[in-house]
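Below you'll find only one chain, the form predicted alone, shown as structure tokens.
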Amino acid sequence: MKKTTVILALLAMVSVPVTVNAQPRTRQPQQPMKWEGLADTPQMGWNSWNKFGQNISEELIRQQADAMVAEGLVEAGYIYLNIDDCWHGERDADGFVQPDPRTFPSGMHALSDYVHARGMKIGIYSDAGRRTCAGRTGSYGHEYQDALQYARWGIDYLKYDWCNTENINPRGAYTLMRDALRAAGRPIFFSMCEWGTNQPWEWAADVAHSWRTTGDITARFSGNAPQRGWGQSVLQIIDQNAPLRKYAGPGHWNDPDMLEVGNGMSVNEDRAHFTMWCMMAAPLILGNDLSNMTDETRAIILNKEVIAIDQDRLGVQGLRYKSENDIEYWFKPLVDGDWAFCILNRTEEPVDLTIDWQDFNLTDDEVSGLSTSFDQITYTVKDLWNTSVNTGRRNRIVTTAKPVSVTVPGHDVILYRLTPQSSK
């Protein structure tokens, strides 16, 4: 073919009109970014760390599992039995993490079967860093292997810590583990534990089912530790978690750390601690020795009416409405028009109060949009701890039609459930 002919042929090809599809490409729907349906209400269970720290074994876990059943905790909704730091051994030749053969000789799959056979779910712990907080094997660089291993063992819950994470991006690290858990194919609850350092409430709703908002708790009701440090008191943690209520809701919860009920505080303080976690729609993860509880501890953690405040399916974290002289007034909207009303006494002395309900006509503009409307609705008042109404007649029906006189003991609460009785 002559050179001129070739050039003409190429020009003809270039000049052929090309039809461009003007319609935008439609993206394929993405899979859910985390396992859905696992956290419609805040998680409930038990964790080994607060009481036992590094001193754990499969015998201990089996003992606590048996106690959860025998004490009625599973029936009350505490379904997760979570093994915290120090279960880890080393990785095998293929890089898969193994349990410590000295303390977990039967292996995690056998322990998982034991827990599942008792009607519970089992949780495990790891860390986004190279080592866990106690120096055991971390998940950094092995996220997909670890998630697959957990799925093979039958794990239902992962608490994922933030120690030894120098030069690691938190959002990237937690998203990576979320994706690894999803790829492993077993629904696993994902509990982020990076202590609120990187404001996870602003970005983690599609990453995890809950995220820590504070440093680690200790069995101390009042007093201060460093703002994001170790050993924070109950009151200090409440103050950090309370302003974050707009970020919490079904499927994604603020986590002000595990419970210290039964670990050395007074009964009043334990009751207040438990109540405030329920008012804040917080995870209820016990941290005491379930095989050796007092009657007072048992009565607190098994109060089903108080637990119902936490597990309310409306899923709204409570509002600290007013604070005067270290007396706080909290409201939490509930399903069917009910409200939880709590008075927290932060002082060490008992306080006598008169509750005039007309002082509390409020609208929850920030989250639910609901109003108490005490000027229009009369509510029946139910005392969920049976400790506070100074009527002299325990069975008398109390309503919001008239003011109520109460005594709030030091470092304690009163807690009412308000149910609409009539409209004015």
Ligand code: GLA
Given for the second form:
Amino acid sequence: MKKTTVILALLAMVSVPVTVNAQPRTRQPQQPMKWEGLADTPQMGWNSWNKFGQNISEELIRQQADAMVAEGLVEAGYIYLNIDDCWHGERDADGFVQPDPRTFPSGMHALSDYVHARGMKIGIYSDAGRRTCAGRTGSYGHEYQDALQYARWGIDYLKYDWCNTENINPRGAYTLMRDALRAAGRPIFFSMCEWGTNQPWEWAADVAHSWRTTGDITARFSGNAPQRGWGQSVLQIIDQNAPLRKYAGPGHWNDPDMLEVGNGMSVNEDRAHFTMWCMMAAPLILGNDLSNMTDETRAIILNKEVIAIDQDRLGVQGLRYKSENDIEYWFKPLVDGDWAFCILNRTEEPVDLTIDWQDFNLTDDEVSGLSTSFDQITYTVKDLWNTSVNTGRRNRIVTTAKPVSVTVPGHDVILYRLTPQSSK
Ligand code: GLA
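Mind sharing the form predicted together with this ligand? What's above is the form predicted alone.
Below is the entire complex, every chain and molecule, led by the chain shown above.
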């Protein structure tokens, strides 16, 4: 008896650790994944490339950071300050990448501290090949080391380019960097930039927070780029991005490239460009010199009601419902039954139009399933740019009960927010 009790007691003692040790074996191995919760709405910020190209320095970045605060851009939601190509120096003896000592002598940690202290987040750029597009050090073969370095510096955003990648598998390369960013332990927004060459919309929702859908934009409203990749006009980009709406949504956005507002187009064109990016739920990454802006540029990029169309929590990319004689009618469903409605005039001449809302009873079958139901619902109409001149006295309440007459200037838009007023 005594012997049995001792044996049972011993068994009981050893059985405890056996049970505990058994637990990890039953757990599922953790799947690598992108950082979640960073892109519930499209990202907003500034990037150095469109205006400054290769001529960047820590001084410029600090100057733009100061301007972002002083101009109220941070308060309006432009949170990321992104350094594009040409910050890279060489790797150190251990293979860790260093900033260019001539242009970023204080180092990236000091710069990220500077940006964070002003309530912003900081972004950086690299490339999946051995060299970036401008020939600087790329991340190929050093992905985990680079991600770790960015995390140590306090970086919050990575734009990852696709130059010099012959024989590299795109899905593999971007997934590798996603996993590296995850392993580095700091939430970093992952912005893919392979120009839509490998249809990223079909496979990248789990890989990145946004993917470029086109080649590079230029500050030109219409016309076609000589080559597919470079120097595309605003209209050319809209036409490539518009059909991809079903792939976009919270956490994973189509990116039709950065903004050119304030970089040389007319005010009408800048307004139309900005509006269409908001209608398409595109990332709003400014590309102008923030320390030297006109009032017209300010009025465009700081229009909070227009930004709210882009940032709407429903997260649906707008749809081009009708196109006639280069006049386009766009709708974007918003939260609480609201809709954004936009007319884009692609021609250079102003056009007078009468909007009969009953022509626009539509259902968004492709994405949201929502209907405008103008035959059953009356909406109040809010003119977000105050540019449609024929609606009568300013501030007069216009509804969808009756047709509205408008003039849309050449290369411009009208943009309305429609809010359900009452059911008939
Ligand atoms: C590519 C990208 C651009 C920019 C440049 C930098 O062209 O598409 O957005 O980052 O590289 O060299």
